[in-house]
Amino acid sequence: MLVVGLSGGVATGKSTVSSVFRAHGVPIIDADQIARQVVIPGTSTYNKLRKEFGDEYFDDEQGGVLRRDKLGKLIFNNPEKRKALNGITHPAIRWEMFKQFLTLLFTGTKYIVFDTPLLFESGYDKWIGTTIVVWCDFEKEVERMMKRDNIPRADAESRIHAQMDIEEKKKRAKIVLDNNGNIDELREKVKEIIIQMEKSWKPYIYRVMFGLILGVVPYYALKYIRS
């Protein structure tokens, strides 16, 4: 299996890329979709925001659900609360992102991509083969993020300022997108990727190592218990 991480700004392009690996059958991983099941309420997590961060972030006339673009807000111009949201939320979204990726290994599927905008932060690119980021200049980042979220220059800049900074995830990238062009130009470079991707021998590489340790370490086990 090759794994494939994906990351970007936070109005880059990053959703764009995702939906056309999952348009060409390519498993997705969607830690921001994570990040919304494990704060439904009534899981421990949800529980633990709501003793964190006090009942005004949630909406009780909508059965408790977290308000977060209130949260949002106050995350993004506190490190302090945003330390405290990433300590509690992080640790559920990690496990459920592992559940999901035994599955699809197990499935014995060729790809799957780690949609994530913390891929660095986090430190998941140490055990990711391939690292793929999205890219596009600032003034560009700011106005989409306007348009798509409805808010002030503000609001959006702060957004964009607390998350890591795009030249350092472009170092750290092994493939760099850029999206300064049109939606269509972007799905072209990814479609691009995808057929490099489908002439690497890793995946089988790596599913014959699979199956190797499967097989091995099974044995050896059972010969040392009867020993």
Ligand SMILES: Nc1ncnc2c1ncn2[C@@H]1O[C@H](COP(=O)(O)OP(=O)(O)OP(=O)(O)O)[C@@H](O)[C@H]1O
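Take the two forms, find the largest set of C-alpha atoms that superpose within 1.5 Å, and that set is the rigid core. Positions refer to the first chain, counted from 1. Since the structure is predicted, the reported quantities are computational estimates derived from the model, not experimental observations. Compared with the form predicted together with this ligand:
With the core held fixed, the Cα of residue 174 is displaced between the two forms by less than 2 Å.
Core-superposed comparison between the two forms: the Cα of residue 188 travels less than 2 Å. Once both forms are overlaid on the rigid core, the distance between the two CA positions of residue 52 between the two forms is 2 angstroms or more.
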Second form
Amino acid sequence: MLVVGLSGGVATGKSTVSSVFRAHGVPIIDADQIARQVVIPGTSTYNKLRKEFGDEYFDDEQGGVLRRDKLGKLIFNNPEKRKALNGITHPAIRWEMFKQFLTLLFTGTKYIVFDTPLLFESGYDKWIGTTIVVWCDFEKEVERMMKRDNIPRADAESRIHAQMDIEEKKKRAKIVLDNNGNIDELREKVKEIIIQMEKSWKPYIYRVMFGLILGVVPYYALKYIRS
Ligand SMILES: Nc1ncnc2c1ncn2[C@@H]1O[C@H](COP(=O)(O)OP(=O)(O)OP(=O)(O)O)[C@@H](O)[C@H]1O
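With the form predicted alone in hand, show me what the form predicted together with this ligand looks like.
The next block holds the full complex; its first chain is the one shown before.
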């Protein structure tokens, strides 16, 4: 199975790209969705967060849900608190991603898209067959974020500046997806990528390698145990 990493700047269009893949039946592992899933009230990650950050970060009138905005503001300029948050949430996110990956591995799907804003920051790009970076001009990025999130310009700009430079991500990507046009143009570009991936031999090569590992490793392990 070919794993395609999808990343880019904030509000550059990753979710839009992801939805086109999904509409074409490509399975997606969505890191943002998993990050929300692991902090649902009642999970062990939720309980650890509540203990670490205190009740003020949870909305008990809404079933105790995490106040993401409030926590986001706290960690924005507080590296220690950010470290504590990541220390609690990241292992749970990684574990959930691994479970979803394993499930998809055995369904025989040809390729999957791994949608994560922090693909390069986390270093996962090194383990991934192909990487796509979605980008658009700074001004467009700011405008789209302000409109979508209903936030002032200063907030949008500081969220962009808090991320790894988009030029660095573009340099490290295998496929650079320009989203300066309209949404229809973006959809057409994604369809083109899907056509190219359908033609790719990489998934078959990976399948043969995986099959060999599954067959050869137990064979030698048994041989070693019996000798
Ligand atoms: N080509 C486009 N033309 C106009 N608007 C667009 C285009 N592509 C995306 N948008 C809009 O820009 C906003 C941001 O797009 P999207 O949510 O897909 O970005 P994202 O990279 O997933 O964001 P985040 O980093 O916050 O997860 C959305 O409101 C989306 O509808």
